[in-house]
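The chain below stands alone and is given in structure tokens; this is the form predicted on its own.
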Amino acid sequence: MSTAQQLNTQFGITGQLGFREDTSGLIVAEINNTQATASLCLQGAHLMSWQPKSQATPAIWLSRDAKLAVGKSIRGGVPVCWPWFGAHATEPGFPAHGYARTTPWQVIESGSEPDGETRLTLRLLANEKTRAQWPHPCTLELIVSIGETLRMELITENTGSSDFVIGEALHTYFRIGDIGAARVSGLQDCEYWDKVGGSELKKQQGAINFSSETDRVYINTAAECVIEDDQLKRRIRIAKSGSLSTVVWTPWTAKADKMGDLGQPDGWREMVCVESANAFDNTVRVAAGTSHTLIVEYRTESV
């Protein structure tokens, strides 16, 4: 793996993009351009923060108790769930949500756009352990464009001679004022699997409001979603392509207490997950020699 110094020499952009080594030994990319600030851990290609300079509050939530550690996922930000979502279908010993979020990625390109956005492209590094869990020849890349809008492209290329099926998600934690004063619109009339208290297929009526634990996988929807935040007086717009599932999650008090890393005692109230995914009914078959791309774009609006 390259050192932070080597990465700065090869990919650093003066006044925009630099790399540093965290006390954990992991390397973090730091972005500060005319439009936004952001940080990304190369383990997991895990975006940890993003704050447009037009906003007084970050748009992406990172737990106060988040820790960087080799081989461990980070609580908050944008974990990359791949090549399966949730538990593995047949191997209970395999990690939930796949291995991409805890495996090193390699920077392969960086650049600055004419409008001032910063672009970073990373590729997942396969190893003996990952090949044992996923024996299919393929490459996985993530292109992150950071500016007033945050755009993320997750590209799966099947380089083998056989088709394979993936589940995936950009498991984004959004910063809100308070979960009781926020709602998610855009999924009216969509069917969803309700994962709280069993898995039951239901239909969404109106906007999603929160008053208890919520864990839902909305299926067969490519709709744009909007997080409407009365306390911070803003909207976060979530547009996507190449994704037919949307996951909405908040743990609420009992589950947050059990998890223990959500910024106790009430850090969980300042976040909601709205994940652009292909899960459950919407897993994706990637034919040999082809690729699949999941794209999300996040944009904030003050109201």
The other form holds:
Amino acid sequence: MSTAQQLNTQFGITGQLGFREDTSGLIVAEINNTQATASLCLQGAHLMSWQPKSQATPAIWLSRDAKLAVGKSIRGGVPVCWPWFGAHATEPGFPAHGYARTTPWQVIESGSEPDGETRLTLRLLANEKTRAQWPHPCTLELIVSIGETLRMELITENTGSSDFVIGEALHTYFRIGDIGAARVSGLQDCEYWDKVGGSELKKQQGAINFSSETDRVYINTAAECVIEDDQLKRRIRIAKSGSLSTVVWTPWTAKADKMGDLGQPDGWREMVCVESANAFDNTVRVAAGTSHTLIVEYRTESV
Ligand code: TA6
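The block above covers the form predicted on its own; next, return the form predicted together with ligand TA6.
Expanding to the full complex; the earlier chain stays at the top.
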């Protein structure tokens, strides 16, 4: 595993991209360019923060209780859920949302893009533990481009001789003023599995407003979503490709209290998850020798 100093020598970009070792011993990439600031923990290729310079408030939420620890997921940011979404289909002892977000990744490339964005490419480092849960020969890479727009590409390559099926998500926690003054549009008329109180297939009517725990997997949709934030007077546009599911989640009070790491007592009110995914009916078969890419692009607009 490279040290922060080795990474700075090989991939650092003066005045834009540097690497530091956190007190947990994990390595964090810090990005500060003309368009935005961001930070990304190499474990899990976990983007923890993103704030366009045009915005007074970050666009990505990180719990004030978030702690970096080896092998532990970070509450907030953009967890990479892969190679399954939610609970493992047959192994209750396997980690929820897969192992990618708690496994070391390595930096394989960095660069400055023409308009001033900073690009970072990371690859998951398979090991004995991951192969025990996922024996398929494959690579997983994440390309992040940080600017006024945040673009993330999650690329699965099947390097083996047999097909495999993945579930995945960029499980993004967006920063909002207050859940009671925010709504999500773009999913009207889409079918969704309502995970609150069993799992029933329903159809979305109009925009999604929030007044209780909401945990929905919208299926068969490539739609762009918009978070309308009346309190922060902004929109966050969520465009995607290579994804046919969108997950919308707020834990609300009881679940937030039970989880205990969302920034008590009401840190959970300042976030909503809108996750670009391939889950439930939309898992992806990656044929031998081919690759599959899930892409998101996030933009903020002051209104
Ligand atoms: O995507 C929504 C969800 O599946 C919720 O059911 C909740 O479990 C959330 O993810 C957080 O999961 P985590 O494993 O990160 O605590």
